[in-house]
Amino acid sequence: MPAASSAHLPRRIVVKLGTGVLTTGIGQLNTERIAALAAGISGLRASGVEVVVVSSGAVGLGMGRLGLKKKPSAIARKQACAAIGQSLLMQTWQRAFDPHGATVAQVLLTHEDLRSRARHLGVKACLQELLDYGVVPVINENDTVSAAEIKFGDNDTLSALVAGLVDAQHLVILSTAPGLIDMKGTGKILPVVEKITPEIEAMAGGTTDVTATGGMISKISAAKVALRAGCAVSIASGAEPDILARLFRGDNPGTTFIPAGVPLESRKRWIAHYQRPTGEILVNANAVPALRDQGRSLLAIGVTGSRGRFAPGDIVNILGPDDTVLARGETAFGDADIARIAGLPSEKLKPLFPGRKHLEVIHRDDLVVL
């Protein structure tokens, strides 16, 4: 049965499912719930909605097969759990979608796959091809090979990055949390959040679950990333019956975050959210309003110095005089050149770089205010 009138449905959504939703304990899949979720996703697909799934659970399943009671701290052991659990997870998803005639596709990602521009576009093209074929992509972090420098950190973050990558209109994060609860006020779930303020962030808490990562803190962080892509975000309990159908009928059982303003275009989203900056450029007080309020390029005259080692074309953070991160961008100068040109007006740069047409440290087209 269709979830809602197709006129009111998003064209494309991402559904993120936490380990607590998919299991009844360490290594024990909740096959009934997975089947119900597959039915809900299939209902949306029948109404014309394209669905991408981000599924946790591989490490927990591997832990169960190895008889482990808590998540291993050793990276190699955690990777072994993921290697064992991932195939079990995909088998379960395919069985759940079989009654609905849908094919699933496994897509395993590391942060490097989305950080590198060429690989970023390659993943985007692959996911589009799968959706064009009517396949349900099931995405997870590639924990078998992931190390600290290439990890997303949690699947909430991964789901937000995927939502931006595929230009989804809605990200649904289903976990054991029923939504964002106003613990210091009414004690009730906030149905709608129009802006993520410090007060909203203060309502978030971590997690003590032995197989989970992040908790509400990571969900709020993920929501901030997705909202900048113009993607609405809903956080709700995956244990609620018919949760997806209810959500897209307008019955909001959790918390929905509403995007505001003009979403970042694709390349600026890549700069803002898919990178791990290699260094920092420090700017003076005059540069702050020029970048933040006037949308200007960063010029050498506004630069006071740098930190870290970086080369032209690297992504760096821009720090204001109070050491807070103001913006992020693709620098046209390496750290050695920054030391030479900091504080110089543009006309004094020309003799230092003869024949160079563009002398902006970071052009406004390559810069995103955070």
Ligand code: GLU
Second form
Amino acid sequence: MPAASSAHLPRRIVVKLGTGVLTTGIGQLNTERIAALAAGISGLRASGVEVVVVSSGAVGLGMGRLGLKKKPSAIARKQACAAIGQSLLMQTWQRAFDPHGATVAQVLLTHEDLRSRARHLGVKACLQELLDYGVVPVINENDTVSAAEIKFGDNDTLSALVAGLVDAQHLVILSTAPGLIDMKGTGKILPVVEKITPEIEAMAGGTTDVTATGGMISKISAAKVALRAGCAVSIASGAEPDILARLFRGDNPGTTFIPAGVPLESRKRWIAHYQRPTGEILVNANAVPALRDQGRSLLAIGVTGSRGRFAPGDIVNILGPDDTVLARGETAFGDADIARIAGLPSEKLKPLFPGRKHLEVIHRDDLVVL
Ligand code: GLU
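Next up, can you give the form predicted in complex with the ligand of this protein, since the form predicted alone came first?
After this comes the whole thing, all chains and molecules, with the earlier chain placed first.
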């Protein structure tokens, strides 16, 4: 059954489901709730909304199968749990969508898959293909092969990166948390957040659940990433019946974050959020407003030095004199050259790099203020 009149519905959404929503206790599937969520998603699909699911639960289900009461700290055991739980998770999703005549597709991603531009675009094209076929992609991190240094870490972050990747208009994070509680004011759920201020961030606390990973802190940082891509974000309780229909009917059961400003275009999004910077370029006080307020390129004259090892084409953070991260960008110079050119005006650079056309350290098209 269609969820609502299609006039106000987004074209494409990402729904992220936390382990706590999909299970009762450790590793026991909450089949009734999963059926209700599949019905909610199917209702939206029937109204013309394309839905990409990001589902946690692999590690939790694996723990249940193995009779483990605590999340294993050994990486290999966690990976083993994920390998066991992931297939159970997919069987469950397919069974839940069967009554609605929908096919699900398993998509397992590592950070590397979104980091390399070619693979990033490949995943995007594949998800588009699945959506064109009317299939429901069910994405999870490929925990079985993700070692610590290549991990997204939590599925909140993953869901925000996926929302940017597929150009979703809305990311819905359903967990056991009903929304962001207004700790300063009413003690109730904040219905709408127009800007993530330090006060808003202070309202989030970490998770204490044995199977959960992120908690509210990771949801807020995921919200920031999605908002920069122009995607609205709602945090609501996956335990509430009809939560998706209610959300898109405009009842706003939870907290909705509204994107502001012009969304970052896809290449800049890729630079800002999908990369792990390999080094840092330090800039002087004059460079700060030029980059932050005037949208200029970073020139050698504004550079005071660098930290870490990096090569031309690597993604680096740009730090102001107070040592806070100001921007991120694709550097045109490696760290060895930065040491030679820091502080030099462009005319002095020319003889050092004869024949080179572009002498910006980071061109403004390759630079994102954070
Ligand atoms: N990828 C993990 C799993 O499927 C969950 C990570 C998370 O909940 O954030 O178990």
